[in-house]
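Shown here is one chain on its own, the form predicted on its own, set out as C-alpha cells.
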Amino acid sequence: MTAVAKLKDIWVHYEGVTALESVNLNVEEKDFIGIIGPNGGGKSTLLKVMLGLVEPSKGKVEILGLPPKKNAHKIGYVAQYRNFDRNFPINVWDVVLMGRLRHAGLLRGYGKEDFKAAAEALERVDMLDLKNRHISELSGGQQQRVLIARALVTQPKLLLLDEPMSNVDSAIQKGFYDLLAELNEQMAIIMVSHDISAVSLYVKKVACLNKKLYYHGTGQITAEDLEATYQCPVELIAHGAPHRVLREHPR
C-alpha cells in the first residue's frame, strides 16, 4: 500500500497550550479512518497540520512523500459547517469552481478543464441538475454534498471531512454515508465526528483523539483507549454488522 499521509510525533502548541501530543499516524490508499473525540482534543488541528495551515511544534508530516504545502492540491478538505449569508450572491455552480481557483488562478479566469472538472464533481455528488441554484436555497445535506463537489474539483488523493454530517437530517445520512463510501473507491478519506455510533458503522478504521491519538489501525477501540480519550467510563460501543462489543468499563 502507498502512504498517502504520514505524521510521526506531531506536536502542536497554542500560546503555550499544548493542542497535540506526540501523534502519529500512517494513512494509505482507500483508508477510511474516521476519528472521535471531545470537543477542544485537537480533531480540526490535525486535519489542519494536515492541510499545512498549521505548523507543528515538533515533528514531520508528509503528504505523498512531501510537505503538505507542496502537496496541498492534492487533499479535498470540508471544514465544519457554516451557515451561507442568504444574500450572497453566489450559485451551487459557483461554489464548486471556487474548488479550482487554484489551477485557474485569479487574473487567467476559469477555462474549459475547470468546467468539466466542476460538472464532474457535481455529477458526482447527484447535484447537477441543482447547479444554477443559489446556494442559500438547498437543504443542509445538499449544502454538504456541494461542499464535497468543491473538495473533489482538484481530484484529491485524501479527502478530510470535519465533522460532515453537523448539519445534515438523520434520515438522509445514510445516504451520504452511501457517498462517501463510492468516493472510497478512489481516495482516502479521513472524517473527523462526534458520532460514535455512526463512525463505528461506516469507516473502515477509528482513531480516538484528545490531544494524543489512540490508533490501532483497525475498526476496534479498546475500552482504554475511550476512557482514555473521553476521561469518563464508556460501558460500551458497537462496530459494524454483526456488532462486536467492548466490555463495560469497571465502576
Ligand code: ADP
The other form holds:
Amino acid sequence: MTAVAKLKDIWVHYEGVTALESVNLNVEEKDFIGIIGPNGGGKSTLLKVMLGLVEPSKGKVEILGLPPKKNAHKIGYVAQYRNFDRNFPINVWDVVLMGRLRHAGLLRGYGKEDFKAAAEALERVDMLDLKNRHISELSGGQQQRVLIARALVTQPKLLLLDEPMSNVDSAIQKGFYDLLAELNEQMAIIMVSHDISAVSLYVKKVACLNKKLYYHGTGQITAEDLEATYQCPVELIAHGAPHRVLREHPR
Ligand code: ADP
Ligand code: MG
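Next, give the form predicted together with adenosine-5'-diphosphate (ADP), keeping in mind that what was shown is the form predicted on its own.
After this comes the whole thing, all chains and molecules, with the earlier chain placed first.
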C-alpha cells in the first residue's frame, strides 16, 4: 500500500538558519498525528515541505507516491496565520469556493461541480446555514470550520492543520475535535501545535519536533523526546498535560 506521505532525510536551510534536520516521517492511511514543538521548531516548515511550498535542501518527499508538486491537490491545508481584513468583502461561501480555484481554473470560472463541492464541505462542518455571512463576523471557532471546509473541497487524502486550536476557545474545542475524528475516517490528519495540551488527548499518534523529529509511530512520546524538544525538564513541560503523553515511569 502506498503511504499517504513519506519524508526521507529531509533538511531545510533558510538563510543562515537550519529549520529541519534529517526528518523522517511515514504517514499511513487514517493516521491522526499530533506534532508538538516550541515556536521556531520547524512545524510550519514541515507542513510546507509536504505541500511543495518549501523545497528541502536535501532529502526526498512523496505524497501518495509522487513528488509534492504533482499531488499537492490531494492535501487539504489550513495555514497558521489567518487574519481576515474586515474591510475585504468576502463571505463564507466565497472563501470555501476559493478552495476549488485550481480545479475550476481562473478563466473557466466555477461550475456546478464546484458549487456542489462547496455546499457539501460546508454541510460537513455544519456551517452551511451561515454561508452568506461575512467571514469577519464569525467567531474564531466558526472561522476555523470554514477554513476546514475550504480545505475539504478537493476531497483530500491528507489534511494538514497548522496550530488549529489557537483561535478556538477551550469550551468549543471538544466539538472541533469531534469533527476532526469524523473527518479522520476518510483522510489522514496531521496537526501541529506549540501547545502540548492541545493535541495529546485526541490524536492517535504523537511526535515532537525541534529541528529533529522524534516519532515512534505510537501514541506516546518519551520523557527524553520531550526534554530534547523543549530543552527543559519534563516536570515543567508535562505539568497539566494529559498523562498519556508520557509512558509510565517509576518515581
Ligand atoms: P514553527 O512553525 O515551529 O514555529 P517555523 O517552521 O515557522 O517554526 O520556523 C522554523 C525556523 O525557520 C525559525 O527559526 C524561523 O525563524 C525560520 N524561518 C521560517 N520561515 C522562514 C523564511 N521564509 N525565511 C527565513 N527563515 C525562516
Ligand atoms: Mg508555525
